[in-house]
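The data below hold one chain only, encoded as structure tokens and taken in the form predicted on its own.
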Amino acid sequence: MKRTKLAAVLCASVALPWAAGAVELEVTHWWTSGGEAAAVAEFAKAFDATGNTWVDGAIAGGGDTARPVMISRITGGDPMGATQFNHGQQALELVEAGLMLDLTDVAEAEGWKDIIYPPSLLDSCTVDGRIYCVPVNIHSPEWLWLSNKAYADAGIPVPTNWDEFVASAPALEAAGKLPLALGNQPWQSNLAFGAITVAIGGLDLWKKVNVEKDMEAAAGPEMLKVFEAAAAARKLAEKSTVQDWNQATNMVITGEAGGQIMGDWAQGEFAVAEKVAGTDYTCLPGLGVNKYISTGGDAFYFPKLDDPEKEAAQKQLASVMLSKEAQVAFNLKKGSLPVRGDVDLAAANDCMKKGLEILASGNIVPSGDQVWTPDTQAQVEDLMIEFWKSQDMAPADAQARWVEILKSDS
């Protein structure tokens, strides 16, 4: 269903069984930077304001840090009332043993299949027709970032595409500018690898070796490209010493660096910073070259209690997470786009609404998470750690060991 058509749906009212009293309910997550923590606090206020509690589980150091440390509580007999994890295959063992709380009667209730687009977010909640979490956002990681008074203070226009980004680095370089800011959490260089892989290579391409899993596409000369412009883009973060990506994005925002290639929850600094988009910075989707939206994003699963009480506070703060109020209070802040396609995104930026033009067209990918496993993932993160840390492994080399770890997943 296209998304122009949900925003003629509207959500009816229902009844469920919601707690009669109030219930504390720790909310696990990794939104520790200001945007993000800007973010989380409207999905807090707006389930205190039920009468329950929010007691925030906030765990620094992004995903790669908190999905272990929230498995671990999980599987070891300390649950959560709530817990974020990624679009996909996370939670799917913990989902499979028996762990999580089925939220089918409160979808049916609410018509989630009718409100929730695109239809995949809700898939990814789905295990054997039942659905177990409810997606909160889309986030696409494919987006560069540009600093405009960067390139003011260069004295060269701000580019429109990759391939301008990548021509304006000596000039960046001489007015004593970063070309790209890229974090050293092993996260970062994966996903810059990715948006490369569609701004190089084009969306058949990724679709090839990504949905269809081709690996001679994989192994092909087109991918080659995509390796070819990584490490041209290597290069031009060769000097960036920060760790964390909101770091990296403060880079942008101060104008010590070009640009940033970052997912759009970037956003979420730029707000808290004042910054005005088309004004102070630029975006471009699909680096500028292929304007598409990924699917990935974050969704909330909720462990089983053994508690009556709890079990209807859970079931409560899904419905209010999914809410128009709270789908348009959050994703404003975060910078993502709303899971909801009947709310009102009047107040959205000039980069939020590129997203929602992209997103009603349907020019949508699945994002990694729902396409590989999670093994696969960590693999290929490593090799592109390691490729990006090192300027000396050779383009060809980095795409051979990547085509052999997505052979043993295709």
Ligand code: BGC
The other form holds:
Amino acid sequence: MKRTKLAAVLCASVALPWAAGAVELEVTHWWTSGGEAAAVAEFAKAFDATGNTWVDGAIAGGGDTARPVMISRITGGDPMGATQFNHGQQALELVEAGLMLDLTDVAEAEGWKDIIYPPSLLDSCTVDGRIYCVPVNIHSPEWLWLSNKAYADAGIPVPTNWDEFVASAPALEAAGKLPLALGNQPWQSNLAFGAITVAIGGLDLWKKVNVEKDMEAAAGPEMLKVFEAAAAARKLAEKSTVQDWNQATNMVITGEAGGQIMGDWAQGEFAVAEKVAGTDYTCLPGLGVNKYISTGGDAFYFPKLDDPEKEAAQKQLASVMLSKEAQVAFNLKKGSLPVRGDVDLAAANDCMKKGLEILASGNIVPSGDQVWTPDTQAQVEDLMIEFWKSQDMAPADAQARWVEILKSDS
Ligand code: BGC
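Form predicted on its own done; form predicted in complex with ligand BGC now:
Following is the full complex, with the preceding chain placed first.
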């Protein structure tokens, strides 16, 4: 049996019945941008090193396109060996339908409860006390990415917070730049709105609405201010014509746009373009206002395959993904934070360090995917793209529709 040192160590320490090697597992995910592809290649490399084979099943078009494909393959009897979902409830119905492999034995043997932080990540994998997924990273969407070049070209300093960013827009426009790059997909509009909520509304409001589900707060004046701020931001993005998030990031990389509100996965694109945080670009968590991050991100689920050899390889892949080596290699390229604190992150760049500091300070909130059902999320995303694209949709009208959607969450 061909095994690497890493696999041998894991085998020895947990004595789990790993595959005899040479099993092919198709792994589906939506990581198709340059940075994402570089990151996922690290997982593939680590799995291949066990003697098994990672068969890459990248699905283009982003999560909203990929997830229905993944779900219909699993429910339609054509399951893959492993698949990405976001932390939260996206795979809950599949688990409840008995279609997903129970990983509790691996999780217990490897002490996942003791190593995974924050615990909410493992909670999101747990249904009726059993563990059905392996969290692989922490991704937060509340970041403003700024192009130092765009600001140098416009002859003004790089903003240090959201208000300065908004105030810088006329100078950027005068220099022929797009102030805010925004991709034309519902989840991107919703992401921008969520980041503005944390920045403008603050943590208490965010928690009231999203955790306590206080619909009076959702319909109230503080939340209206958030909608108004989002309406001002949509003006800055009015001339943005790109579709994918990484095309928008690319506009920041080249200096065509001043900034982009996007998750920390944007770092992967800057890294691939060999741009340096602090020199070529600036990252402002919490839009430089309220330095909170939400602990969203990615987890892998393993559909039942009714094949003991494949099942052993699936569990081995789960273990490999959580290994210290793979956590470091993958997350450094992905721009996400590892889910375990006991790894060496000496190589982290400035932005990742900011994220790590916020995580250590405990200034974290759960992600939207963790608190709302996939159906609610989808409806909110549809509303948000409409709101961001219709300059004349009044903030109060959008807010009223939003509250109705949240109220129907079940
Ligand atoms: C995932 C990230 C991914 C991003 C853009 C998010 O849902 O959590 O891993 O990079 O989508 O594709």
